[in-house]
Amino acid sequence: MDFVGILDEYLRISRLKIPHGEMKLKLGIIGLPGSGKSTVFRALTGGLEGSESRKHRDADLGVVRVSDPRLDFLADFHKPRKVTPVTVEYSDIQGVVGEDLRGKTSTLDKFMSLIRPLDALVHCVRFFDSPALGEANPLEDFRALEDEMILSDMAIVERRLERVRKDLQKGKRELALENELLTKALDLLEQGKPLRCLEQTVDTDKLRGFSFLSSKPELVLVNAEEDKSREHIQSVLNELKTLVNDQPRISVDWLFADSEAEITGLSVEEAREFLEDLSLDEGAKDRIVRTSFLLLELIVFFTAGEPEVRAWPLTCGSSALEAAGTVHTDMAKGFIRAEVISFDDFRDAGSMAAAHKAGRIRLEGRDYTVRDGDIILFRFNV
């Protein structure tokens, strides 16, 4: 039996049914007011405009699938009924700090709300002067926000830190731990420094489920105007990353929004002269996306055959027996091992029965670590 046939008996033996759904990474666009994050918003999502309205709706949502030749090299090969790739879904969360905002602590709490659920944040900010806001002020505008998420941290750690410490002194030792922990971000938050700093105190059982803002991964993206210089942009860039170079999971990117928002808009042939005529290579919504997945350390598994053919997005590090989990529960429970190939011994050897022949498909079991362009089967019994 081939090993598109393997995968359909133990889909019938046990008739289990994966989820259909796609895989959504949840991003949110941030920014002082003014910064553009509109307008990076439609760059980012193809164009999709933002509501006028927001009063049935806390953020404007749109839905980019991730491109990979790779998937698109196995749906060609494989004929699915259906492909499903990898998709982001960007937030462009409205902007409600500001100067004249401070005090209003509803509204900043509902802003910081939004932030929480999200995977990673892309911070908007403003290098084009503005009539209303005056000239540009990049590394001002990205420390009053980072501020604010700082300062929104502190005040969810003091809260929590008291109820602790008089939980302790009614004898409740259990709670040392999460105390020590809380102590010590307290004390780098009041140094005015991000949470992301203490990754892995942050990631740990006692503090992940308060999904600190300044703990999440975050890319600072420089909405330029056109007439700004390469070398302007860069220096900002420099400053910026100087700025964050010892924070982990941050990085710097930058982008015309204006018109990369008016690409979208245009056919390929179009839209490949227009990057042309601004000195581009490529838009901005493919290199965002990668920058993200590297943000989030991510990387890409694949499940492949006749029913369908499905990029997966899978934590770099992560077991095959992790993996199993991600396409359905059952399939860790009753995990036997995993056929894996790698996506570039696929495509060499032109076909499974090929592959197999050559003996480029491996038996792994649970611990195995997945790498990037797997394709594997998961044999499991339930």
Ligand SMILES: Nc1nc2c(ncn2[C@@H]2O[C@H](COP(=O)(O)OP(=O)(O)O)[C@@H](O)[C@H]2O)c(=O)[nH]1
The other form holds:
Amino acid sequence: MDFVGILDEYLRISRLKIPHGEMKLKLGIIGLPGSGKSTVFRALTGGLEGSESRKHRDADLGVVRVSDPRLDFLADFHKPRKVTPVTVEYSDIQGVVGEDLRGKTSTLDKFMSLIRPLDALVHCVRFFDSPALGEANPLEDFRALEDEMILSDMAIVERRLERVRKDLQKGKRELALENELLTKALDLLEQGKPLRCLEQTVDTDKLRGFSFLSSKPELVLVNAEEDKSREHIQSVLNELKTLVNDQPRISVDWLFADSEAEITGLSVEEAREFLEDLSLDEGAKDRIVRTSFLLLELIVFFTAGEPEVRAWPLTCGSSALEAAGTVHTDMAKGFIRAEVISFDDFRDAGSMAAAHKAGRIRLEGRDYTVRDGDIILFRFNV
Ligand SMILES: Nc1nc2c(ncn2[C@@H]2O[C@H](COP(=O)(O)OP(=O)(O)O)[C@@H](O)[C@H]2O)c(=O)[nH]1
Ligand SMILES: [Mg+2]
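Can you give me the structure for the form predicted in complex with the named molecule, which would complement the form predicted on its own we have just seen?
Below is the entire complex, every chain and molecule, led by the chain shown above.
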């Protein structure tokens, strides 16, 4: 695909917004070797009901069903044949970042093919002392890998720019925009800044077709050991937040990965006691999903009926028409109207009939901005 092709594809996808194609949210765990990626992967996907994992040639994949009390309530009410929660797919991407990728085109290509479909990166940072790697140095480690990603993007930009400039000289005028964008990108990378910082205008958005590493939304996840005090953990989080506070679409969180990975195989009751012993209100699994939703500016809406009760992730600010399109393209094509009730109104009313009587069900047009917790019935014809 040429640049214009990539651009068209990107614009098509960005109009549909996340989630596009598959309904799964895809998060890839990256980090320096030994930072605890596989442990974090187990903590976020293992144990507790409703996750499955499978081996993949280049990365372990684990699918987590996102728990949501609102979905449980709707399922109890409708007793549907099928209940479908939002799902998040984590991948444990091993052994490639942190190595010097420059010049190794085939390894880099393989790595890129793993990274490209991801909605966000989870950057695992070691905050435990290790016999093999020594004392923890989370800030330095964080910066080392960020720099590595910036260098890797720089190599791609430089390679592409060389081509583009040659072709421009040969008279391919249509490459002028790409040349301009890539030059801007290179300038930023040369200042040691990630491409996330570039994506603030419509124009720069277009570079996302390249799926650069440093342009992905990122959740920095500090993997602490139990001996570290909460104050110490908090001070590391604060320092990391200060480091990235000029960047959009990045957030910082933490967990006790090694301990939480042990929850695997425990009953719900045992898991609760285990977390209590760690002075934690809840497992990292649910919290990290919430943090990711905030990071990606996602909300959840519901479709509910006797055949299926389902939760759908949707980019904040999306219209009813876009929501219809995530359920089914026909629903968007033949959109007539949306019948909407907020989850709270539905719960308070106790039934659809009561909600109707109370005037709580709204008729909304295609431009209605969907809100978190909306229960929507789409009227459409095909
Ligand atoms: N003390 C402690 N050790 C950990 C923690 N997380 C991982 N480890 C250990 O660090 C080593 C590397 O972890 P692993 O998850 O394999 O790292 P990866 O190379 O990034 O996948 C293993 O021996 C883990 O048991 C943690 O939170 N605390
Ligand atoms: Mg590993």
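Under this definition, the rigid core comprises the largest set of C-alpha atoms superposing within 1.5 Å between the forms. In this text, all values refer to a predicted model and were calculated from it rather than measured experimentally. Positions refer to the first chain, counted from 1.
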query: Core superposition between the two forms, C-alpha change of residue 308 at least 2 Å; finding: no
query: Rigid core superposed: residue 158 CA moves 2 Å or more between the two forms; finding: yes
query: Core-aligned C-alpha movement of residue 181 between the two forms reaching 2 Å; finding: yes
